[in-house]
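Next up is one chain by itself, shown in structure tokens, the form predicted on its own.
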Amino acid sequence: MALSQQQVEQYHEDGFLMVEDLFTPSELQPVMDEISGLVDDLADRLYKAGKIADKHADQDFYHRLTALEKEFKGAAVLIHTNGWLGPELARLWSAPRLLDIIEQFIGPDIAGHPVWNIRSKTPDTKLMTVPWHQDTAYLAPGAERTLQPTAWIPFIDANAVNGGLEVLRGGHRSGKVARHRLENTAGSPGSWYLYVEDNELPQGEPVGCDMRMGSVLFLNQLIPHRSRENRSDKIRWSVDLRYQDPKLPSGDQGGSGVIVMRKAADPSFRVDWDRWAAEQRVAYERQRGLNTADPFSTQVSGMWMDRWRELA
């Protein structure tokens, strides 16, 4: 699929841009699917150590983690930190159709970056509910002038009722990034999320971004954006996936480098998946610094706290 031109322009210009119906469901359900996998693994591992008393299978994809969350406080953020890259979500990630929208953004050159999540987004879980921030304030000084869109794939229609996203429009035009803060020092101790106080935040227009299933919010590394509260009684999945020029500066404080996905120079390029998600593993875990001597544990670090903690 081919953008027009003005809609990359709208992109450059405003730092977002919405493609609505760019899947279908149907496109969408393997990695719903996939998804699911990993909650029911999450459930079998919380039931074998006695943390839960029922693996609450009979309930669909919208209400599962909600239920082992009810019993497991931190359920939801295992799934979020849980760092597996599934096939299904890999097809996604380097579907054509997105590549195709992510050259027109940057050129022909395309890597995936490896800063990527799954959210489970589970209703009226705070840590689930991200503030005001930009994405490149988790990366090393000097990732912001790389280019890096993403694209924020939600699985369900997302809107203002179950914690869809709000961007500032125009708020990426400066080029800088504004001074980010550690939630976990600011009342949130467990949180891992960096914010902008409010009277921080670069001027931009507040755009809630309501949204069908099957359509994509492409996103400026520098825009920034916020998840509202979820009030609804399912579960807002979504995942987002970054992209870049993979000669440039990534901003990965990890050392797991990014994942070229397709070059001009060689029209017959195909991903290695395996190769680099197996070292994809090992530097998440390193970036996150989760805890792998207790695999039940909430607690969350990464580098990027270590470079705004330095400006608290």
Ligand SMILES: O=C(O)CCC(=O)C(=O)O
Contents of the next structure:
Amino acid sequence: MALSQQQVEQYHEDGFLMVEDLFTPSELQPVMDEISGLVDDLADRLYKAGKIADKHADQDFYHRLTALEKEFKGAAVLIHTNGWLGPELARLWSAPRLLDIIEQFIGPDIAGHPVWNIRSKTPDTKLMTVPWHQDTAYLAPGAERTLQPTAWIPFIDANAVNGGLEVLRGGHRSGKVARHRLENTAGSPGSWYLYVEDNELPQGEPVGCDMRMGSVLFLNQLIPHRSRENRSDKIRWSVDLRYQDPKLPSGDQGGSGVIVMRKAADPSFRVDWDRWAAEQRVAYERQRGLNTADPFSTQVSGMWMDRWRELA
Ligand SMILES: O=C(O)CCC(=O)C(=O)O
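Following the display of the form predicted on its own, present the structure of the form predicted together with the named molecule.
The next block holds the full complex; its first chain is the one shown before.
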């Protein structure tokens, strides 16, 4: 699907663009099934380790992890930090429909960025509520000059009640990275998020990004955004997938490097997922400082914290 010139300009001007109904819900179903598999696997592991008394197998995609979270606080974090890239999510990430749009933003050479996430946003879970930030603050300084569009894709209609995103329109335009602070030194122990104080946020009109499932929100790496609280009774599942021109700095610190998805010079190019996925699994754990000795640890400590700690 090609964007209109006006949509491309709007993306660059506003720092975000919502493309409605890019996918049908049934096209997203295989990814949801894959995520359900991750939850099933976690339930098994928690049960076998004696951490929960019930695997809650009768609950659906929008409720099961909440039931697990009630029995084992941190279950949602463990899904978020799982780091296994399944074939269906890989297929979505490199879907021609997404790459065609990304090409209109950054040109015909496209790579996936190693920072990607499955967001297991269970209701009323502080650690799943992401405060105001610019994505580039999680990367090495200098990467803010690389255009790195994010595709944010919810697996439910997302809105102000269930924790849809909010952005500051035009807040990317100065090209500057605002001062970020560590949430875990500001009264949220256990948090790995960075945040910007309200009075230090770049200027921009707050826009709530309510969207139907199947729609995709494209963000600029410098646009300030946050997710709101999930006050509904359903999990607000989503994924965020990033892209850039492979020749430009990625700001990736300790990760697996970018994965080339499209090459202008080679129209028959095929993504080498197998090689990259094996490397990225190890790199993912290293990049997020995950405690591999304890499979149920919910601690995350990435290099982005070092970037901002001394300023805290
Ligand atoms: O999905 C969310 O709740 C937050 C997403 C986000 O902040 C991001 O993708 O950078």
